[in-house]
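Single chain ahead, by itself, as structure tokens, in the form predicted alone.
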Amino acid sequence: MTDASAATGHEASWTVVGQHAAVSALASAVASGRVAHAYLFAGPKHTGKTLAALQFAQALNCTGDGPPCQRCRQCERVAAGGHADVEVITVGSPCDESEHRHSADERDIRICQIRRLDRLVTRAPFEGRCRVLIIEPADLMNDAAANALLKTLEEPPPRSVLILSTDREELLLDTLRSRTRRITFTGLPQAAIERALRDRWDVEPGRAAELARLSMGRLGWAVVALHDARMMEEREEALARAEELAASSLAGRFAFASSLGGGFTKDRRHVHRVLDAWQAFWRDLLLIASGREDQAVHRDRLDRLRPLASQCTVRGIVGALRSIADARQQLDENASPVLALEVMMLALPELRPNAVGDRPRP
């Protein structure tokens, strides 16, 4: 059965993919009129936040039956980016000082963009019933815009919605979490991302079923790297780069530690980028230490990984990785990129390439 067959009354007019229990929260909250004043969208990254997130606005500014209808006026303009009322904010989003030069590069969202979104806000809306402003992700403002935003969660104003998605909601102030209602994304199953690519995509099976498995239940990722070769290119050196540096020297490590965090400030993305495919690679091995290599992610490499596996304990792994989530979350508090890499890498088993049958080490 199909996602479209699967869904039934007020959302059977959206197209996000497998987010049963969201859709139909947001859904009944349109046909109900009972719409909170701010929501927070929680869940994995790629999983349909975003793309729930404009269909949420068409629906609340819809003209058509069946919001949201996807042919009015109205739902085009969303749809098209070109809507007045909906607006997405995030980093390098433009704010009201002239002095100002906002650019993708910079780190967080800031405080004049909070400020910008605080005078949208009680305004009313210009073409259509509901403003709706999206911040993503969320995570990303700092102190001083989340304590901004904090004020006009306070006093919400009429005829507009405001919708925090994120994929660190740990990160968020509770504050901020406990004004908002809560709209929960899960990761799809590998057969559900597979059919996804091959109805809606008429991605031939083969492919479709190596995107699903690489995709780790993000359906997003998997349709950005089908039009992407960059990102999968940046995957395989990244995972590369992951074997390598197993069997490196605690010298080999130190250096690339401090090449990688030192480019973290001008592009942080790309670092955690390669941190995901460092977590996929130790994963991989611990299904394998763990005798479920058929629950591997990369398939393609299971003789390579194989003779690394033999040399590890389940414990070591699970201390690799959990070193791994522990940098993330210290670049995540601002914490030194170049040492908190480092310590990570004092963490991680010390391998040796090409080596089968090895007793493992803790």
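Numbering follows the first chain given and starts at 1. Because the structure is a prediction, the values reported are computed rather than measured. Take the two forms, superpose them, and find the largest set of C-alpha atoms that agree within 1.5 Å; that set is the rigid core. Compared with the form predicted together with its partner chain:
- Taking the rigid core as fixed, one finds a CA shift for Gln311 of 2 Å or more between the two forms.
- After superposition on the rigid core, the Cα atom of Met344 is displaced by 2 Å or more between the two forms.
- For Ser259, a C-alpha deviation of 2 angstroms or more is recorded between the two forms after rigid-core alignment.
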Given for the second form:
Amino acid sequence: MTDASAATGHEASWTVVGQHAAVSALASAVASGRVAHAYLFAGPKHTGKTLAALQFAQALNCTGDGPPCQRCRQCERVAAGGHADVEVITVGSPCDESEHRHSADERDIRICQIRRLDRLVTRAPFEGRCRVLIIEPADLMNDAAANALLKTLEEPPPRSVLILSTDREELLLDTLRSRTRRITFTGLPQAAIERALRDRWDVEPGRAAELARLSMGRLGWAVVALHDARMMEEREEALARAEELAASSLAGRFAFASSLGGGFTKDRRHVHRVLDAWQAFWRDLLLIASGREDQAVHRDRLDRLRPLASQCTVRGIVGALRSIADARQQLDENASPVLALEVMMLALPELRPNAVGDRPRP
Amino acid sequence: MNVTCLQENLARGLGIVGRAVAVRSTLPITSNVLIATDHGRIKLAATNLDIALSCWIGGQIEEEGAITVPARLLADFVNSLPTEKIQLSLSPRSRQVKLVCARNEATIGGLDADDFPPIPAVDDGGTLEIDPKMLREAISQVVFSAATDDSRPVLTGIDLVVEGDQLTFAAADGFRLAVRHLQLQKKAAERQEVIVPAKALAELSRLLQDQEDPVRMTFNANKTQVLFALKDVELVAQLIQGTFPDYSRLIPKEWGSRAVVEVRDFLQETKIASIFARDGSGIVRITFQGGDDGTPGRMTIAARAEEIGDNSGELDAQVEGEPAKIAFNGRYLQDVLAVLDGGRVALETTGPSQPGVIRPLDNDTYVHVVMPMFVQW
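Switching forms now, from the form predicted alone to the form predicted together with its partner chain, please provide the structure.
Below is the entire complex, every chain and molecule, led by the chain shown above.
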């Protein structure tokens, strides 16, 4: 793939993979000095939004040649997370109220945290040229927080840039979206992820191809999976469980729904990761059932997936996928986790146990 | 690093910079204090990224170096030591500071001085010298009028204008406005205006208490920081970005009624009325009128608590113009009267719904405007 935007030359030192349009827009804003006061970084999870935000912060404060040079003190301090003018406002980040103790278990970004941002943006930068405040995920701001932010966006103070980062742009207020410059991040082609894994992370080709398939366009996910063996194990378990549940009775399904749902308040991310894997599982069945086996991501399981797919109708699989998506939405909307998962289980097609794969071949 | 200093010097220095140590921050290192050798002295520094305080203390320097250590822990430890010599040492490439004092020996784990946020250098925007007593008085007369909530960030600051040989401080919170002019020794080269956070000036005021030498105030060229250099102590404050409202239009040019009273009596009567006003939104009602045939005029300050009781106090007043009535929040009156250093004060009004103006009689460097409260008379 040729780099279409390389002509401008400003983005040579950016290391965000595959987001040419986004990087080019940001780099030329820095080069021309026409930087907006607020940006909306919109795109799927794990596609480079955070890295781009940090590199934008570096570029805005860089004192070297070809910002972000990655060599000057400013670039180094941003990269190390120690720059006084770059702050990420997220769930659980501190506010100015002395009696508040925020933790990452909270559900949303609150007004007191936005008030802290309000104070910070009006202060001149401490060590750099520009204060950069990143709100992430911006869709987790509650109503009061979003409205408070609106006021800041209406009267943007000089020498500061706000970045709202989100993978669910539609949940933001229209009034917030219209006051920010939109930078779009897209899912990456499998080939680009595979190449990046090989070239930058020195992953051996077979594994790079596998991770690229599983990542579904999210390079960041592949990189995390690369370093977190536990995450891959968890995924394998979830896939095995998906297969088992497809063939199990309602009682077995409900038992699992209650054990998985019971742990939701303690570790909601785990539940989402399991549902991620299940979605990938049913997606593969759908691809096989509709004759696009070459697109399936779980190549190593094809032997087990084929006989399952042959028992399904496309309609049944789409129903399963829809029920998983619905369950995720209900979980986000505060439904009882066990109930939401049980309802989901009811909609999964009931398949015959997959004995073929287990039996020793003659 | 290897340095020796007196316990009392180190304790005093830590007490000074300790005011700037961050309480809550995303950067853990800002809850540390920086200890570094600097041109034959020991430099202590702390910052919460709003203000940065540096302090230099004398000591014997055996070996140069720098480190940051948890501020609370170090201060608590040093404060408890006997008044003897303290030796601080740090072996090369280690982050463990060893402190030896009398028969105590402690080790404190620190963080690299290189990671400490660099305290901004402020040196390129022109310097003013100000008498510390005058500066302290000026700050005390305006600082209470600054807004304490962040709904309009510029109002949480104090507007500083340098023009000619005058330095003007102004603070407003939407209900009141305080403006104080200060005469400078030397004329400034050009007009400059910045907004300094009120909290930073309150800290400065505390440091000015035992200061004799003139304070040097420096802005940097792009108006992002202000430096106040005292003897052995420096305070750098991040300026508030934005435009301070044009307050000159808010100060009434004329008045319909004017009462001159003793500040002390006025304050005392306001305090008394405020006791009754506590349950009634803090409303104190002031009426004044001139005397007949040469008898002095009177000012009455009254307050009432619904279904509990009321109070009315009276003081002598020199009244010009029409009899007048106006109601204020007692808290606001007390705030301003408490920072006027005795003498007599004039209260000017043009009507119960127009702002009241308070000016000390003996000098025209201070003016205070308070919005009235609307009441049924």
